[in-house]
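Take a look at this single chain, the form predicted on its own, given in structure tokens.
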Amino acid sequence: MKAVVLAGGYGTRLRPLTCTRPKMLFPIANMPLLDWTLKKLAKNKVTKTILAVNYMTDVFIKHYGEKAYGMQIAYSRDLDPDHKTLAGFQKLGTGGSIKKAEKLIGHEEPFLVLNGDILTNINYAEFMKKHETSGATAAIALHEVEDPSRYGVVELTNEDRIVQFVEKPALDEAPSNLINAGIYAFNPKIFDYIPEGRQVSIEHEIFPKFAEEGKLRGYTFQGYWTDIGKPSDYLKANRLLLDMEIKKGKLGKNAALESETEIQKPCIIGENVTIKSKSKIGPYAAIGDNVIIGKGALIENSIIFPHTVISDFTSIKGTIIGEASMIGSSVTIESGCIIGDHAMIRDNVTLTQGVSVCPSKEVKESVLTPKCLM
């Protein structure tokens, strides 16, 4: 069984850490959220696994080979690499880039398409079997959530059938409280009906005329389910993989805790980490290898890239920092704050909700109103 993975977006509401590198790599629970993805897919019966790329497509390159989880890993551009025009430039679109990915994955199966920047435990097996044995053309994975007014919303029918999807309504306007989860099955079928070389949205563009033609099914899965769209977001994708996944907590390699440190799960503590003493870590903090945290500090629901360093007396919570970044002596980080890395906040500093300090930005003064620093 084959997969695409989408992962070609720009994550723009996740700057600045998305300036440094594809959100897809972002860390949750100190793991890169598109190797959670690749574990579950190679549990599912997955041996070939094409990453659609645009942005940073070194990256991924570099990160993952030509195989991982025992699974084989291709690479379908957006924009070839000797592309010379602006019109290269581009986007796809979903449904492009499934086009474009068409060589990659063939004509002899049914294949797996989903959104790179979910989290899920779905069984992506059981979906394609119930796909397989409908002899519909696609399938979209269904969860149901309390506001749909964010996602693709669909009307179900008894027998598994859309009979209308309505992309992000007004919540009033909505046909149910099922949601496109970002994941599909699709037959080759699917080609003949993405014109070529242009951006198209399968949301908009296919997905609602197969509901009119009776060729599109959906398959509610119960378990867990979130985007990263946003940096809210991202802070609840961390926290529930603690919760789900990690659950009491983990300690990695030579991680060392002085006296009197007090951590409180669920938290994870990557390796080579020295937390000195009195400090309080936790509940849901992720904190990447190599990072050092001073005496007295308090971290709570905040993700620490590696090579981070916090100094004494900081309180850091519902916050972001990028890697290698140095948060001085009595800073206060309050919720909201994305730290690009390598950025330097100063001793004294308080940074209130809402502020977004750029990769390698050096912060002297406190921030009490909402800002990008640049």
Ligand code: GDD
Given for the second form:
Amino acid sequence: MKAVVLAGGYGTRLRPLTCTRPKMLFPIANMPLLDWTLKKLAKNKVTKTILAVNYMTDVFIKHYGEKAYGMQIAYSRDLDPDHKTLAGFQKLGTGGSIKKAEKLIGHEEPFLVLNGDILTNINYAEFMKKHETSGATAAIALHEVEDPSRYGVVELTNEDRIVQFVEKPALDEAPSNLINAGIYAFNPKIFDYIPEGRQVSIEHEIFPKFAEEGKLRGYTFQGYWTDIGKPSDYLKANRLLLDMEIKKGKLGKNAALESETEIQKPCIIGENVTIKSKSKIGPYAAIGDNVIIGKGALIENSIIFPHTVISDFTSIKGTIIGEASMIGSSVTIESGCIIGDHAMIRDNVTLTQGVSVCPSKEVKESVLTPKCLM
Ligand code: GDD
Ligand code: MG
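Condition change, the form predicted on its own to the form predicted in complex with the ligand:
Following is the full complex, with the preceding chain placed first.
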């Protein structure tokens, strides 16, 4: 079975961290988001995955090459590297990028398509089997949420037929609480319905029409599901994976924890991490490889990317800190902050809730109103 992972979005809501890496490569419980997905696809009988890329394509190619988890990896670029005209600079959207991958997918058998920014333990093979039995052109995996307004929302009949699909409806106009989980099963016939060579949103242009014409099935599934759009979703996804996949906590190779260090589970600590005495880490902290944490520090509900240094008596809550950053001593970082790669936060600085710091920025004074420091 082949799968396509849509991985070409810009991740604008996660800037400034997406200024230096694509969202799909953000670590979640210390493993890139896309690795969680690829690992599960490989377990579900997928033999070839096509990454539909656009933004930072070369970073993906460098990271995965041509093989991952025993699967063949191919790349379909929205924008061909030898583009000659400005018109080619447009990204293709969710539908256009599937159409672009047509040759790599082929017409032999039904295939899977996934939004790259979701985390789930759905059984892909089972979902595909239901689709194949139905004989429909397309099927969507559905998940129930409290507030469907941020998603594609469906009206489903008892026979698993989607009769209405609305992308991001106003709350009072949502036909149900069942949302598009960003997981699709398609027959190759789908290619006949997607126009070539231009931007196409599958959610706006194709699914609503398919629903009206009775070509769309929907299947709910048991298990966890979340997507990653904004920073709070990212922290939530990290908590979810720590709860569901890491559970008892994990300590990487050569991690050195000094005396009286308190680790509150669930928590993950990467390889070669040093934590000095009397620091309290967790619950819900993911500490990347080669991070150094000073004494008496406190880190909870946060993600610390690799190679960062956090000095003595610093407190970090509900925050994401990029790679190779330097956080001084007695610093307080309140929830909802994002610190870009290679940033430097000087001693005794307080960053209030919702401050973001651009890559390589040096912050010498406290910031007590939410803003982006460039
Ligand atoms: N190659 C490529 N080109 N990929 C793209 C493009 C593009 O132009 N635009 C978006 N993508 C990828 C993104 O990287 C992401 O993995 C996926 O397509 C979905 O795009 P998002 O921008 O994340 O959409 P969304 O989160 O607002 O909504 C989508 O996901 C929801 C579930 O998380 C929709 O599919 C909703 O209907 C759905 O409920
Ligand atoms: Mg999304």
